[in-house]
Each structure stands twice: as C-alpha cells, then as structure tokens.
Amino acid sequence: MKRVKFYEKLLSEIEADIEIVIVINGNFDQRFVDADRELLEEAGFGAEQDETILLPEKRRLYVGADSIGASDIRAACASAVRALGSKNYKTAKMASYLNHPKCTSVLRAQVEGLLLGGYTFDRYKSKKSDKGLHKIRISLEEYNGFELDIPAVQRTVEKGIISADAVNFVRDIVNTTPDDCYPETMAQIADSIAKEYGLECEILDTERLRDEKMEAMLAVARASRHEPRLIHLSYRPENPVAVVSIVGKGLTYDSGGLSLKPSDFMVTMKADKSGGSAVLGIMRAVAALKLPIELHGFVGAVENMIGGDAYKPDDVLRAKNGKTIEVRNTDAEGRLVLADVLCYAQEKVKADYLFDFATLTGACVVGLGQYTSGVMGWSEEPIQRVLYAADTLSGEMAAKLPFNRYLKKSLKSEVADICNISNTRYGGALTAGIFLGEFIDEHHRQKWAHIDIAGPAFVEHVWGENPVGASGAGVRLMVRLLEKLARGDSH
C-alpha cells in the first residue's frame, strides 16, 4: 500500500474500490454496520478482534475490533489491509475512529495500522505483485459521531504516517540478508538519512576505532571479511527541551563465532541488526517530526563470524572506559560491542536520558515471550518512560526486569574486571543488562534504560499490527516517548 490521506468529505462523497467498516466490540447496530447487519449474521461474522468478511457485491470489507482503544483498532486495520492484499482493488476508504472527541490517539493508530498492515518485502522475489491496496482515504465522518478539529486531525495523520513509514523503513533493513547489509551498508543507510533530513553524520571506521580503544568491539569484528563501522547520528534543533542519546546493537550477522551456534539458530541471525536498525527509524521519525529533542543515535555495525583470526574463549578484552573482560562464550557478543559504544555515547554526549536497544539475550525471549521486550535499568524514571510510551502510547508492549545485587556476582571473573556471560544458566537477560551496567557512568546510571528487544524485533508468524519477519521494534515506542518528553510531560 502506498499512501493513507485524511478528506474534508463524507463517505458518500468519496470515491473508492471499496470501503472498509471496523466492527466495535460486535455491535452490529452501529453507525455504518446496520445497512448489512442481517447478510453478516447470515454470514457468521462474529466480529472477533481482527476477524474479517469481505462483501463484493456490496463494496464493504468488515474487521472487527474489541474495542475503540487504540491498540486494538490498530490491529483491526492491519487486518483489513492484509485481508485485501490478494485481491485487485487498488483504493479503499473508511471513517475516522476516535473515542473521544479532543483525543486523536485513536485516529493516529488507525493510520499506523493500515500502513504497517500493508507492508510487504519482495526484495527477492523475482515476480512482484501489484495486487493490494495503493491508497486509503479517510473521511471526516467519524464512528461516534463527533464533529472533527480538522487541523488537529490533519496533524495526527500525519503523525501517524511519519510514525509508519519510519518502521517500514527499519524492517526493510532488518530483513535485508547479511550478503546485502553489512557495517559499511549500515553506514551509507546513515549517510543517506543525514543527507535528507539534515542531520550531523559521523562514521568511525576500524582505525578510528582503534585510536578510540574500543578492543570489544574490534575483536567481536576480527574474523569478518566486512570491517566495522561505528555511526553517531546527531539531530540539533534550536533551543532544545532536553538531550537524549539512543543505542544500538547492529550485528548485521552473528554466527556467534567460535561458540559456534546450531544451524537451526543461526537461520534469521540477520535480524541482529534490530537494535542499531530502530536507531536509524527513530532518527529519521524524529528529524521528520521536528521535535524539539537533541537527539543522538550511535549504532555498533559489526559482523561475528569465524575464521582464523576470530576472537576466543579466554581472550580478555579492554574495553572503551578501561575494564577488562573475561570472554568464555563468543556468542555473546552483542553486548562486548555495545560496552564500547556506549562508552562512547557517553563521553561524547552528557545526555539528560540514554537508551540502548538490543536484540541481546534468548533469555528475555523465554522470560517474556516473542511479542514483548525486557526493561531494564537502574534507575525507575527511565525504565516508566519506556512502559508508558509502550502499552499506553504506542501499543508495543514491554515490561520490566528488576535488577538485584546479587546476579552482579555471577559475572564474577578470576582473571578479569567481569566475565561476559554469567556463571548461572538463570536470568540472562539480567545478567545481560547489568553486565551492560558495568558500562554506564556515574553521570548516566539514573537516567539510562536498556530494552531488550530479542522477542518482538523478528518473529516468523503474522501477529497483530506486524507482518512475519522484522516488526522494527522499538520505533513507534522510542518515538511516542520523545513526543511526550518534548511536551514536558512526566511519565
């Protein structure tokens, strides 16, 4: 699908292939529903929460919906893209959804979810399709009946279509294959992004990372035929509400090196790239939305693979701030590369709130499953934000893991400052994120959050507004969190 576009008209005055009816909560006496209510029971349409029943002769695709909460209409309108995705109408229209008359929230999830809904990969498919939705108009008349601030309106469509497009974009990348996306592809993707929306762009290469001592992350590399790179990112508005920095892990391909993973697992490895990736979406979304952030995004584009000059089990490593590290499984990786940018996220940028996003640990997988990512931190106002701007604001879903004192000592190293990986099968995704703590300096351990997003960032069934493979993770909750912190809002 190509475009979504709000229009001052009534759904009489709009031409369109077809038109798209969301069923609330299975009310089939609502407003837009009762004209075809008797053939839809006829029919066996339960209006189920994203159920759907396609009317040719009468124009109309019906999707039902829960409720008129944001997450759930959503969902509903990626339901009702994907369901139309085979089929040879190429326009649709639909009413507005809001479920109060001076909160577009709603509205801007209904935009989301038809873009995301109609996203689709063909990269590698040698015959494309061309069938699908191109465009999708929304009316003005609206589900409750409430009469429309039509600026504020035009505003969150647009909001929403920034917010889409910026997570279509990282998908595209993470499900780019390791052969066409390596560090230097990630850099120029950087590159591109600072040329268009006007951002500052700096590329560190293996000798500037050297000079930089930044020893993890170049051994994690040392076996790869494609050098690292490291990206920082930076957006400068005037007059600033606040300083953030964001963090990401972009293993463009982890065979988890000499601790060589099974090959099961190693299928969709290049999805490692998931954290640095939603870095890249949320610079784009942010500079795009002129928000009133400095915002800083620093990604790690490294590749782990084997070879004769692959680091090993036993190496110790130094890493940026000058602790040294016991390696005793090269699989885990990810976090030995972002000890180092971390590191130096933070002496370049004295930031009022840092985050790091990671595909980092199955561990978090296990303890929350594929659709929800790990919280973790120091500090509770960081970690808030991030659970505010997931379940309420954007409709990802997070929860947090509480970090105690005593994992700390299960990274306990004799030979080393700490051991990349813990001494204890249980709690990796912990062990993981306070080994990640180990990096954080006194000036932003209260205001750093690191989000594990191992589950939801690549899951290989369709679920909810997200199509199989990448679901760019991370982006519409970082952004929708920035938002509010450019309003001044608290958590």
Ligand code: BES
Second form
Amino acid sequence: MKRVKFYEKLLSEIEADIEIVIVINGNFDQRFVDADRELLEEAGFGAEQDETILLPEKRRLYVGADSIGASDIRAACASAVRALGSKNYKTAKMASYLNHPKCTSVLRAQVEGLLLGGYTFDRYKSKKSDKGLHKIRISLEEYNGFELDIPAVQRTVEKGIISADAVNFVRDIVNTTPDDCYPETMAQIADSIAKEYGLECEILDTERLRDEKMEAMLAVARASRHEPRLIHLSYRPENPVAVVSIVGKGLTYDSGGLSLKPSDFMVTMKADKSGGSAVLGIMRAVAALKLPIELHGFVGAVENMIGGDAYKPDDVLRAKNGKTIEVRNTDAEGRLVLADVLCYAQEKVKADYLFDFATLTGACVVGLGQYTSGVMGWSEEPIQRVLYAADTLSGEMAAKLPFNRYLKKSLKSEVADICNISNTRYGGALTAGIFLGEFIDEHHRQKWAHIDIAGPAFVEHVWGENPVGASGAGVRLMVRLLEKLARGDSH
Ligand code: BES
Ligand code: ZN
Ligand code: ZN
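Right, and the form predicted in complex with the ligand of this protein, after the form predicted on its own?
What follows is the entire complex, opening with the chain shown before.
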C-alpha cells in the first residue's frame, strides 16, 4: 500500500531514501536537475517521456516528461514509481509540479500518477514482495518557483488520493478470477462500500428479478451455477445540484454462452465485469469526496456460461420494458443484461444524466484501438461532457462514435421487435450502442451516453499510468465529470 502526503516543508527539510525529479521537455536547466546534469548526459539519459534513470550514489531517480501537461506528468510519475518497484527504497520525496500559479490540476495528476503507478496485484502470488516505495512525500517547493496556496494544494492532494484509490480498488475487483468474484461477490463488495460510506444498497436476487420481469438478464444468467444479482447503490447528499444514474455491465465471466468464444478470445473475459466494477469505484469516490450530486449506481452482475439450461440463439426474450428480442448470438449478452438494468434504473430514478459503462464490443477496440473508449448516444450534450472529462480533465482517452438511422435498421428482426446482433459486419460498436438506445425512455433520451470501455479496461501490458491487466477505465473520467457538474459548470 502506497501513501502520498504533502508536507509544508522545503525539499531539503524532508527526509527520504530517494528523490524523484521530472525532466520536462528535455530541459536540463531546471533548478532540480542542474546538479546532476553532467552525470545524466554522460549516461545518455535523453529525458524521453517515461524514460527513467537511477543515480544510486546521488539518491535520485530522474524521469522524462514531454510537457508539464497533466497527462504527461501523470504518466511520468507512474513510471518513476514503477522503476523503483524492484528496489529497496521505502520513502521518496518530490517537488510539487504546477503549470500555473493558481491551477493545481498538474499536482493532482502527479498524486494520481504516483498512486496509480505503484499499483500491484499479488493476490495469487505465493510470495508477496515488500520491495518498492511505501511513502512518497511532496514538498511545497515548486519547480517553477510558484507560491503555493496551501489549503488549495491540500485539497487537491486529497482529491487525487481519493480518485486514485478508487481506481486501484476497481483494478483489484477486475483482476480477481471468476471463481473468486461472481455476482454474489460483487453484491457483497457493494454492501461493504455502502456500510463504509453510508450509502443505501439494494440487491435483487433471481426471484426479485423475476418479479421485475427482467427476462433478458435472467436468460443470460441461467446456465451459470452462480445466481445473478442486480445491485443498486444510492448516495443522497443534502441539496444535490443534480441527479445522476450510472449503470455498469458486470459480466463476472463471459464464455460467450452457446455461441462459445474461441479459446484465445475467452482469456481475459474475467474483465467483462469492468463496467460494473467501475460503477462501484465511482460510488465510493463520490461519497468520499462528498460531492453535492445525488448518485445512483446500478450493476447487472451475471455470469454467461454454457450448459443444458443455457439460453440459445433463436430464443425470443421479453425485456423489462416489454420489447421482445430475438437472440441470434449468445455472446452479445452484455446488451441483454444492460437492456433490463437500464429499464430498471430509469424506472427507479428520473435522472438528469444517465451514463452506462460496458466492455461491450470487440468492434470498439478494432475501431479506436486498445487505449480509447467509445462514447455514443442520441444527444450531443452528455457526450461532450464525457469527452471533456476524458481528455481534458482525467487523462483517459475517449472518442465519439456517431449514431445514424441507417445502422439502426440493421437490428431489425423478422420474429421479434429487435435482434441482439446486427445483420452487417460493420460498425459493431455502434449497433450495440443503438441496441441499448432502444431501452432508453423518452425522458432520458437527451440525457444518456453509453461508454464502451472494451479497449482500455484490460490491457496485457503497461501503458502510461496503467499496469498490466485491469486499468480502472471510466473511474477517473466519471469522477471528474461529476466534480464539474457539482461546481455547476456548463461544459
Ligand atoms: N464482452 C464482449 C466484448 C469484448 C471483446 C470485450 C473483447 C473486451 C474485449 C462481448 O460480450 C462480446 O462478446 N461481444 C461480441 C458481440 C458480437 C457477438 C456481435 C463481440 O464483440 O464479438
Ligand atoms: Zn459476449
Ligand atoms: Zn461480454
């Protein structure tokens, strides 16, 4: 467990085993770099983004960053902590980094990067390592020489810690194996968050789901030995400025069902619960930040398996809103679960905004690459909020995929109201999003955005501030969006 703390002290007054220094844009003239300039040049340190060099005898670690923008600093800090992950230094110190005297967004990125880069998942390792940093101390000394507004800085550090902790919490859930994390486990996690942060928590089991006429979700769950759960967490502060619902796909395993996935595609499908896990993490962060937003989190926790009781291609299912769905592929299960959960969420809560997170389609990964989420909907306003919160505020990457009415026709069914897959092999992320749109009611149509996190949620190598495996995609993005909404900013 890493800890970051801000100290009202100069760097020289802070004790630590090692000092971390960022070299920005190849600028070796900075006050903090000058001392070791010759050594660094001699060693051939080029200060490329995320490049690190350790000078043990000087007790300094240098890391490069392309700019003093938040994203570059976040990634550089993560790389620095990672580079020390196999070393024996326990405490590190750093200057604070700002790009403007009044704006602490880079400092927040710094804190996030340090905590996100320090993440490791060793639940299944028989030998746990004690190597790597335990504590990082940030000094009020600022490399540009800006005077810090101490209370503002303290708050920023606090916010950075809360959002990074939430991301790491989500990473732990997603990395957990399907045998150790199944729908009931997700419900237990939700319940413990509720107890710790004073949230309301309602869990619907199979019987309650039947009462609620959620046939689509129940069909997906049927062949699993683990019963499904619908989780509803609510955070209700006094005088909220807005009511927001977030919905997550929580497939604790997606084997594909009878439309079985090929072996190579099945590996990593424990991560199909990433959207639902993100919802749990966002609830936790928003409650910890005490944002003046009424927030409802809904998770459809289900396991998609095979067996004599499995739902089949050719089945017709009736979703909660009465629409009938022709199943043509049991591997397009996320949209079936979400159809019901979205209906339930809208019936329970008339929200000002409705966002859903899902590892919904491989097509989204093909279209945008592994690192970028796809954002969709029938209304520009919520989409733009997500895009701004992504690239500009949180450093997550997201891009809009535009709906159109021609693709909508590809979901037509001859026997039911709609098909669960389209009749074209093109635009798969969009047709999945358009399918979800059929379960959004009139009230929420202009307030909804769907975020396909299939790419960034789980990547099998290190990238930026993200480790191998679960990234916690969607958490920082949504927390920033809600913080902005809480401030009453229009986008
Ligand atoms: N969970 C998968 C989507 C996915 C693929 C997530 C790769 C992460 C990485 C989803 O349930 C699925 O299987 N979708 C199908 C839809 C198809 C049958 C229309 C897909 O993308 O192939
Ligand atoms: Zn699937
Ligand atoms: Zn899936």
